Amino acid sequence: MEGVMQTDAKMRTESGAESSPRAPGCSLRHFACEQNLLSRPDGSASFLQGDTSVLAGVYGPAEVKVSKEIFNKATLEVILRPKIGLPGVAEKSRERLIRNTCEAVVLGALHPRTSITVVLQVVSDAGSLLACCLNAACMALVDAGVPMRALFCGVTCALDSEGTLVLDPTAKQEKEARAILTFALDSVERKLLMSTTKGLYSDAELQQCLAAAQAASQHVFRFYRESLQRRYSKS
């Protein structure tokens, strides 16, 4: 929370952007994003946080099976595929958390009796995987043109044995942490959309982590804007 992240993004590719790398004292690892990578989905995005990378594809609004049809809103599904092997309990849990976050912002009432499917493929996991999945899903939804009342992002916090707060922890920092907390926040009021925690922490530490995540989300949303500005200013 004490660190200040510099987000002077630089263009990486024609449809992507990359933030400056994390230097000593910075809160977050570097970001990189590239949209419209895949031809078959209606929208896609690759999101990189440090060495954690996730590829997302969005299909829809499209026809939905009668058994899954909801008469007054779109049916939203999330599929998370691990880097190796078949999805397990951890993936199913993350799917539920990501789906709940997406449902909180997607204006599904505009497309009743349709299906919106978000498919996430883990490319590499070097810590803060759920936050990276949330960010990739948001950018893919934007690329697909799915109507949303706000953007959203994920921020992970870790508390070590001494109570020191680390934002966007690596896999090693997560392994050594006493508690890991992940928050999903919206871009309008920084409101909490979803939270999941693991480990032991006090009420004061929870509030400290939430405040740090809300502050860090400003940098993530700024990166979103800069990435999209670069893409759409090329017309």
The other form holds:
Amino acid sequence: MEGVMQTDAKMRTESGAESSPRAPGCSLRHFACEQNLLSRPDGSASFLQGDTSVLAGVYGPAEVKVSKEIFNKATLEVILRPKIGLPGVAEKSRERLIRNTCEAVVLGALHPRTSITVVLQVVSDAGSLLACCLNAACMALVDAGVPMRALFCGVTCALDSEGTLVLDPTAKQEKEARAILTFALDSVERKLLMSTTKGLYSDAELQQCLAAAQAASQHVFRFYRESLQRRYSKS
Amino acid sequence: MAAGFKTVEPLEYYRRFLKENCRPDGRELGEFRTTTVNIGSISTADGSALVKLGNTTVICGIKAEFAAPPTDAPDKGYVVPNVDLPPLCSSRFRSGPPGEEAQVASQFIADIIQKEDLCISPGKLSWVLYCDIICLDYDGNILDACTFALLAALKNVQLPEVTINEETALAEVNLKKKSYLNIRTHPVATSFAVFDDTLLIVDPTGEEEHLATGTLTVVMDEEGKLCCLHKPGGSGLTGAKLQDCMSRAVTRHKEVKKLMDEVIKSMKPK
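We have the form predicted alone; now please give the form predicted in complex with its partner chain.
The complete assembly is shown below, putting the previous chain first.
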């Protein structure tokens, strides 16, 4: 089943509930997702957010080295390859974040003493890279048929010097921003699975970003559902 | 009897304590271990600090060198942190290239520290501070200890005065005149461990980190602004739980700041 389909998703979400004179209507960029495009991995997905594009491949559940095996769950491994150069410390840090997010969601207890490997390749980076990686990883895990207790999605927020909230920032917006916050939210209760931030911001701004991210995640999950429905309903 | 139970069912053993709102080492759920700090112990480094958080021991040494300022920020210098987790500190680390834990910690520290006023001559010369953070004993909560050690060492750094000679365009270092760094923000990290998706405990030890279902680190500065909210996966948290963590982080910041001010004051007469 070669489910090659692209779904347009231009969404609009309002920023937090405060009535201060800030620019309303933070919109997410155009999304597109393609599944099952690689023949070797058990599951693969390519996720596009504006100009940022990440290709993910999932191998698993597969054989695991005895030194790495865990007796009662699957061992999850994430490899992130940057577009240019060799993977460095920043990639290791991101791999750890993505791996821990996946571990919280994947039902590893169903496949003990196996390994599930997620390989991510950055195809182009135009802002919100970590969120795009998370989305691609989730879609690839679904394509591979790995049992999960929930889906997850990544959302990036940028706060500029005046305190305006921008969702899904471009590379230019990220550079000029005072703070960049990336969240991973789960689909069942919109709880915060993973968070990583850079820059200074206040507690109130954090709550505002979190609320905006939760609203945006709803659109992302609807997009997931629609794209999967379209893929599996070939009549 | 208890030791046997602890070996066979470590999680159940912990749950028994958590039900009574305390932990095996006698602490409350929101209590930190005894923190001690010692600064200026390494005489060959420009600045140094040793921090002990219970059994977790971390030492930070800072060396200053010259470098050309970055092209996109000609009036700033560099702060290059490097966290090293040698096999000395714990049996889980092997010798060789830095493992994942060390790299993640280095990246975490690099994201928090702001570039201070390290410029000597804009566009031509600036200081680069190489911060080596070495863990001597790993018993959990490495991020808090590393942040504190780095901050204390930065406060201890004394840089000599540098003038650029007009004729030769070379830098002249006056080792007799030394001045402290001007540090604007004081980031203090507070780490939490999540148990069974609901319970939050502060300052986890090595065993607690191993049994936890997730961790969370909040880095705050003195104005209540957040420098970093680091939650690498693990069980989900609601907004209300995050609020509790914030308030605990604020109190922790006050405690740490008080401790550091005391230590700095006791050092000053030198």
